[in-house]
Structure formats: C-alpha cells, structure tokens
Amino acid sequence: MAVEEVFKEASKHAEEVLMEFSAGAKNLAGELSATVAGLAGELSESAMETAVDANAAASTASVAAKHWCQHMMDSFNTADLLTLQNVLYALLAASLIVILIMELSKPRLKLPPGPKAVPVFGNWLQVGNDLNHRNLSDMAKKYGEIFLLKMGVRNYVVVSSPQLAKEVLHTQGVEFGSRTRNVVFDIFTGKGQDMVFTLYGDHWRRMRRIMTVPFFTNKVVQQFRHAWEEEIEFVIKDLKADPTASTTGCIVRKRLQLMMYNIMYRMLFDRRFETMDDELFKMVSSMNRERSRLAQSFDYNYGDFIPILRPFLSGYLKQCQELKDKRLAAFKKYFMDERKKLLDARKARGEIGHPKVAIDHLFESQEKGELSYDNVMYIVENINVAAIETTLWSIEWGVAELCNNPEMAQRIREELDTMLGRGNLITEPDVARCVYLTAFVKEVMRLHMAIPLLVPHMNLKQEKLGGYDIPAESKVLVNAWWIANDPALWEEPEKFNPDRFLTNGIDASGNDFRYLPFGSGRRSCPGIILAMPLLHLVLGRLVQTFDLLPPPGVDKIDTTEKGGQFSMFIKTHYNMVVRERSD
C-alpha cells in the first residue's frame, strides 16, 4: 500500500508541475506575443520617423530586442528556463526579431511600376510564360516606358523608350552590359563560355577581340564578298532549273537556308554543301533547328521562374543536354578535327600563304592560352545559330514583303537598272550607292526586327534607371520592336513603308535610339557588318532576275508571325511562284 500512496502523490505532483508549466507557457506566449506585436508596432513607428536612415532603424530594434530579451530572462527561474517550452518559445521569440530586423534593415528601394506580385509566384500567374514582345508592348501601354515584372524568383525590368534604352545600352553600358541566362541558354552556352551570353568584364572583352579579326571587320568582307555572290548566283541557278518554281511555286526558304549555311560555313571552315540533299547538311541543319526549338521556346519559362518547379523540367533538361552533345560532337569530329588535319598536312609539306578562315584563327588563339577548347566550341556553337539563323530570318520577311509589294520590287529593280545597267547584277561595293533598296532593307528590320526584345542586359549590382531602384542582377529587356513600332515615334508604323526612311537620316548602326535592329554600345551584334550588305545582296539579285508572285489562289503571302524568347521568324514558310523577270 505504501508504493500505491507513494505513486498517487506523485502523479499528483506531477500533474500539478504541467499544469503549472501549461499555465506559465500560455502566460509567457500572451506576453510574448503582446511584447512582440508592440515590439512591430515600435519599429514599425520608428522606420516611418526614419526613412532615410534604415540603419537608424534596424539599431533601434536591436536595442529593444536585447532589453526585451533581458527582460524576459530576469522574468523566469533557472527551473523554468530550462524547460522545453521555455527553450522553444525563446527560439521562436528570437527567430520573430531576428526577421523583423532584417525586414527594417532592407534599403527602401523606390522600384519600377507593374503589376502587383503575390508571394512565391510574383506575376507569373498573370502573366503567364509568354513575354513576347508584343505582349510586353501591351504592358508599356498601362505601366509606362519602365516597369517591373517579378516572375517568381527573377526581375524582369522592360524599357520602351528611346531615351531609358540609350541610358541600358550605351550611358550605362557597363553597368547594364552583362547577360542574364536561363536553366537552357546555360546547358546550350556552357554557362556562358561564349561571347554572346557571358558576362561583361575581361573575358567578354578577350572573346570581342579574338572573334572580330575572323568574322567582323571590313577586310573580312572583301575577303569573302565574291563566295557570297557565288552562293547568291547558285540559289538564282537552282529557281531557274526547277520546273515547279514558275508554275505551283517552291518554297525559297529551303534553298536560301542551304545558302546561309554554305556562306557561313565558307567563312568558318571553308566548307560547303552541294545540295539541300546532302546528308551531313540536313543532319546539321536538323539539329540546329531544334536547338533553337528548344531554347526559344516559353515552355519551360515555369521552372526558371519557380526554382521548386525545376524537377518538372527534368525530361525538357535532359533533351537540351543530349542534344548539345551531340551538336558539339558533330562540329568536332567533321569540321574542327577534318580542318586541323588539313592544316598540319600543309604544315607538313610546308605550304604557306594560304588565306586562313575564321577557324584557323581561333586554333592560333588557342594554342595562344587565349581561348579555351570549350571557348572555340562554343563560338562554333553560336555561329551556327546566331549568324546564320537570324540573318535567314530577316532574308526571308524580305522575300515575302518584295511578293506581297510588287510595285516596291519594281522601284528596286530600276535602281539597279539604272545604276549598274540592266543585266550587271548587284555587287557588295554597289551596296553604298542603293538609297532605296537600303530604305527597304531597313523598313524589312524595322517592322520585322529578328531579335525585338534584342539580347537581354543585366546588371550586377544594384542600379538607378529612369529615377528607379533596379535590383542587382535584374533581367533588363530592351523592347527594340515597340520603340520602332510606337505610334508616338513613328508615323502610320503598322504600314510597311520604306519611304519613312528616305528622309529621316535614320541607319542602322545604333546611333538613333529610336530604331536600333542591332542593338546599340558595348553589347551591340557586331554582325551588322555582314547581315547588312548579305540582305542587300539576297534581296537584290532575286528582284533582278525573277519576278516573285504568291501562288494560284492567293492574293498575299502569309506574313502572320511567331516569338520565341527573343526572336521573331515567320510562322508558316511560305510557297512562292519564282518566273525569270518578264519586262
């Protein structure tokens, strides 16, 4: 009996010691709560008092923290102290002081206007995963020529105007002159290895010089004019000889693609392709292709916005992966190793004085300790898409505008006839002297700008924009497309005119904020100098020899367009009547 008394009082005692802890726990959580509650109130109270002064702020919770804490500590035994509850609500209690000292200590940032956000997801659910730039001028419209869209973790800071793109392209170049990538661009560029989507700084000015001497000075140009205007000849001769091109029409896209590739691939390799049936072209033609599928595409935007999103990715990660392998791979093993056994067979036989092609200038780089072998990869990488696949693009909305203005393809036509004389095909040095093939050519970059939102910029550090706060490493859009389409700036722009660019002094080097095709300053396409005189010459020579027509039973070629992350191409490629030129 006496171990039964013995343990009903102390199960007695014990249930009075936790309902004596329960009551204090709930005493010290109403206080706690009180306390911190008027602790916000205080620094809430004392942040507005000192707005200019956040550090003013985040001290003065400090003090009241440690007082409180002191406080509390002189409120309890050591008995109490050491209980769990105890030990628990003080961490909690820290934990809610330590946040909200963070909160006040935050700099006061005076951010662009834009949607409001919601937490976790920002405006992604608004907005959605198409940023085009269509949908991005709409935006302009209701938020201004600046706003900020936060798109789960990432800033998305878009400028509209003439004036904030001088100051992110060239005021602020430097600030503003780094690239942002996302979870594709950094499996397809090796995380920035190569020179379009690297970071500004020392091995973005190295990658600049080593890259202009082979493919961006005028001394290049005059090297390889007359391969383009060979290819330019071989696309005239191959319309002539198929029998479908002047009846139900063919589509020229077809035939031009085979055309960039075989100019660039002259000015890369010295290599080209006879025909569109070559094996090796169609299985390079094919993979980049999807490449830019797969890094244009909106699809995956949801798991660079939301990084929890990410493992959903995997499958579209795994397919980006396999095929850059495999792309690489191929560009080695038939292009880079045949051109090295082609050099060191000359070497060995001491051949010298042989014109060097882009590539051989990016090996002596190499052996240099200029580049890396990843560095040359991926320039190879950005050649094959930035080069020839924008370039194409312009090409084709050129085509398409000269069928569906044919009075436009006549005023060219006489021009040329005029200058050069009738059957004197266009040559790259008459290129200066076409005012209204040039007009043209611009209006085509103007209303159809291959890359409209251009390369995104991004600042390290935090910055100041148009009176605004932009978070460091912010994703700064340049809207190029609605600056040279806002009705404010240009007059009747949803008509194709190339006659606005006879009298407004306007080119297309950057100087005009206003339209800027190539971009402007330090990041500017340094391609200008061949995309250039290449669509004067394409569109040209087509215009001398052929009179290009819709086909039976259409009145216009299809124009309807597509956007990609920041490109625009044509949506259908188009069938064309090609007829040798009839007056």
Second form
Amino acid sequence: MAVEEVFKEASKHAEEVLMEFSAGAKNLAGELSATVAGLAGELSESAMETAVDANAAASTASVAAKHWCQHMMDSFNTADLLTLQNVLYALLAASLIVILIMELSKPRLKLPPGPKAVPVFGNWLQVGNDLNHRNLSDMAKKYGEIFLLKMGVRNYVVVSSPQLAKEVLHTQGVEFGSRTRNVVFDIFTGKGQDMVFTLYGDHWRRMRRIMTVPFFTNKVVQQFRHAWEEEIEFVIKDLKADPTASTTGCIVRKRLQLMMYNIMYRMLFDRRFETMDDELFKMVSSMNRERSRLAQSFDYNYGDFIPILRPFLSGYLKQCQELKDKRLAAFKKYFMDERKKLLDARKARGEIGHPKVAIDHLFESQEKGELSYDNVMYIVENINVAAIETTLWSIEWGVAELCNNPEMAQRIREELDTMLGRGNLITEPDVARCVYLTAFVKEVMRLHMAIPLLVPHMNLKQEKLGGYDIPAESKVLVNAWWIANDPALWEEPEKFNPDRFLTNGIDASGNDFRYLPFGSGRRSCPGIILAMPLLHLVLGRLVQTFDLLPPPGVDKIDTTEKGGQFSMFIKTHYNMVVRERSD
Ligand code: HEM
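We have the form predicted on its own; now please give the form predicted together with ligand HEM.
Below: every chain and molecule of the assembly, starting with the one above.
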C-alpha cells in the first residue's frame, strides 16, 4: 500500500477514534456539569452515568483502535508501520495543541471573592455547616458585599449590601428569581409543585395569581379581620382564666400558636381548634414542627454538598418522605375532604351565598383546570409553614421585647389609650394610625428577622452580579439581616430602639433595600398584607390588657436566637408572667 493511502487511512481512523473520545469527553463534561449544578435528586445517578459514559467512550475507542490495528497489520510491512507511527505521533501532538488552544481561549470566569476552596469539599470543611446570618455577616466583613462559598458541588453566593440586594431582587429579579431546592425540600414540595420553592416561570406565575384572590388582598383582610380579632380575644380570655399566668408565669407562645393556627385555618378551611388539647391540633402542629425541623436542619448538608455521600442520607430522606406522606394525607382527610363534602352538600341543597374561604377558591381553580389537586395540596402545605410559623416567631420575639422593655410597652399603651379611649381594643382599621406601635413592630423585625437570609434565590443561567460571574444554578443568599444590622447603615444596630423608625420613613414593603424583612420584588412575601396587621393587633391588644413581666427571679427574657437553613427563631420558648394591667 502506498504511503499516501496509509496516511489517508490512518488519519480517517484516528479521526474516528478522536471523535469517539471527544463524544465521551462531552458526555463526561455534561454529566459533571449537571453534578456541579447540583440538579436535585440526580447526583448519585449522574456520578454513575459519568462513570458509565467514560467507560463506554474508552471501550468504544479501544475497540476502534484494535480494529484498526488489526486492519493495518494485515496490510503493512514494518517500514510502513514505522512511518505510520510517526504520522500518528504528529497527529496526536497536533490534537493536543488544538485542545490546549481551545481550552486557553475559553473565557475565564471572574468569580466573586471568597475563601480558597479545596477539591471535592470546597469550603465546607473551613466554614462548617452552620451558615447562619451571623456567620455569613462575619464573612462579609472579610470578603466583602458579595462572596462565593463552594460547598462541595454547590455554589453559595452571599450578597450583603442594599445595592446588590436591589440587583438580585429588583433589577435582575427575573434572572435571580428562581429558587434552589435540595434533596429534602424536593421531597416536601414534590420537586417544586408548590409556590414558595418553585422556579421562576409559568407555574410560579399561575400559582401566585391564583393564591392572591383567597389570601393576599385587602378584601381578604376585611373579610377575616373580625375572625382575627376574635381569636386574640380568646387568647386574652384564656390567659385571664389561667391562674399560673399571673403568678409563676406560663409559656405564652403555646396559646399564641393555637391562635395562629385558628387564624390561618379559619381563612383556609373555616375550621378552628377549640383548645390546645384538641387531638387534631396536636397532630397537625406536631407534624408541621417535624417538617420544619427536618427541612431547616443542617444535618443533611453532607449529602447535599457531596453527592457520592448521598446514600448515607437514605435514612434521613426516608424519614422526610414518610412524614410528608402522612402530613399531606392528614391535610386531605381531615380538612380538604371534609370541606369538599360540605360544599357538595350545600350545592345539593341549592344553598348559595356562603362566604368563600381559601380552599373553596382553590377547588374552583382546580375545577377550571388551572391547578392540579396536588398543587392545591402543596398550597395548603406552604401556608402551614410560610404563614403560621413566620408570623408566630415574629409575635414571639415581639412579646419578649415588650416584656424586656416595659417603658416601650407603656408608650404603646398610652398611644392606644389616647387614640381609641381606654378599654377599646385596637382593630384592624386603627393600625395605620398607630405610629409608635408600628415603629415597634418594624424594630422587632429588624433585629429579629424571621427569614434573615430570605428564601434562597437562584439563577438558572450564568449571570453577572456586582462585576462578577455567577455560575448557573448558584444559591444566592441575600443577607437581609446583616443589611438591616450593618453599623455602616444603622446607628447602634444592636440596640432595640423603635424610635429609629419614627424618623427614617422606612417601611417593610421592600421599597428601601436597607430593610427587607419580607424581601422585595417578584419573589417577595405576599403574606405581608396579613402579617403586618396581625402583628399590630396581637401585640397591641396584649399590651392594652396585660402587664407582661419576666417570671419571678428572672431579670430579662432570654432572647438568644436559633437559626436553621434560612429561618431564625427564639431559642427558648420562654416563661412569662401575664397579669391584668395595673395602671
Ligand atoms: C411575619 C411574618 C412573615 C415574614 C417575616 C415573612 C417573610 C418572607 C420572606 C423573607 C420571604 C422570601 C422573600 C424572598 O425570597 O425574596 C417570604 C416568602 C413567602 N411568604 Fe412570607 N413571611 C411572613 C408571613 C407570611 C404569611 C402570613 C404568608 C401567607 C399567608 C406568607 C407567604 C409567603 C409565600 C407564599 C412566599 C413565597 C413567595 C414566592 O416565592 O413567590 N408569608 N416570606
């Protein structure tokens, strides 16, 4: 065979071999990037697939090479083979140079600053599990208003200034408008079939639109405000009737929790629980508590950060799955099915004109085909955590601050007495006029922000932020707590001082990026319309009725905080003396 032909043949086969390799490499790169992006639930599988792909590529290449060698052996003499060897070396060298040039000419990412990452673990071993708002604030002092943490395969981008918060939430609100989930949240939200943890897109838009009518309008507030006021009256009645409350003290949170359940369950299902001993209440509240504990814990981080460790998480995930199934089944059986029966019976009797509660609107949307039954279920699940707990935590902080600052409680009382006349408890329409009470509520949420890092945001594609490249599918944490507690922006931020809000004109609606207890922009909290008046009503009515005091022998209520993946609550459910006002 002529050398020319040998060359042609060799280059054809070499090309095939290279193509096989590059397809294998592409697969490998694709799988690896999926892994790096942390596509939830796929990680260990993708690691397997990667290995399989790499194997497949290698074996295809080796088969091709073997085949080709055999073919060459059959047709060459020794001299031909030597020439061919040289040709192959040249080809190999040329290919390597091409690959190198392509690699070098790829645009380099300008990543945000951050601690130096080690392979596999990234920064995880340095920064640990507990990425709470305070630890992240310390890191912001070191690395700046934007920094990157590599937590195994996950990228955490932490933003700690009003300017960058505005970029994430407002200016680039669409780009950063998705949510990250993780293996545990995937279970509880059915991979984002809910509203809170879903990606930014059509599903989210539809859910948000449909949820607005039953929950987030002033009409809803007006429809239910009497129910809210009544529930607070029941709390007052029960506290008055409890002899320990006024002597050794009681854990007021327990009764307030029942109140929050009743407020939200009346809005959702037109249902309430009579007492804290109600079996159904005990069941639902304990399942919600467990759901929060499992989702907010840092214990499952290792399986989230390092996919190959995920098999060790199987026990934890099984526990989550079982709880989720049990919990959703209970929502269905005891509340959704019951309501459906009632609605069907009313329909059969031709009764019309009953005021609708939230689930009735959601069933209607389901009948129109706008929502699936599962979507309705996940809305119920979302409300149980997003609405009840956050508001309860904030109330609990507020009551603690009232107790620790009796002069402020007195000021609120005087404001309400002057405005409404002693004995007339505050109602929702009064809220807008209670300047000092409003300042107090805002200060509670500045210092004790219930969701201090907001609910994590995520960019689906690679984006620019603060002059840096943010890799696709990064978890973007806005440290709203630090922004509202940064001494560069706030005078004596560590001091609980409602007066600051009397003059600074800042409100909680997300217009001022120094203060974002409910976030801002597209993914901001729609529940603000309910939460703000509720906080005013509960704290206002308690102060109008009671002196709130630390229990005997205690100077101040302990306001040590405890954080979760992105929540913050008071560490100890404190005991407190609740005595009818003495002035
Ligand atoms: C004091 C009480 C509350 C606080 C501090 C609070 C805070 C927040 C925060 C910080 C976010 C995330 C914002 C972001 O990621 O940019 C959020 C989201 C959300 N909140 Fe609230 N919230 C409260 C009460 C409520 C209530 C009462 C409801 C419903 C009745 C509710 C429903 C929601 C929902 C559905 C979302 C997800 C919005 C979305 O992803 O589009 N929240 N909340």
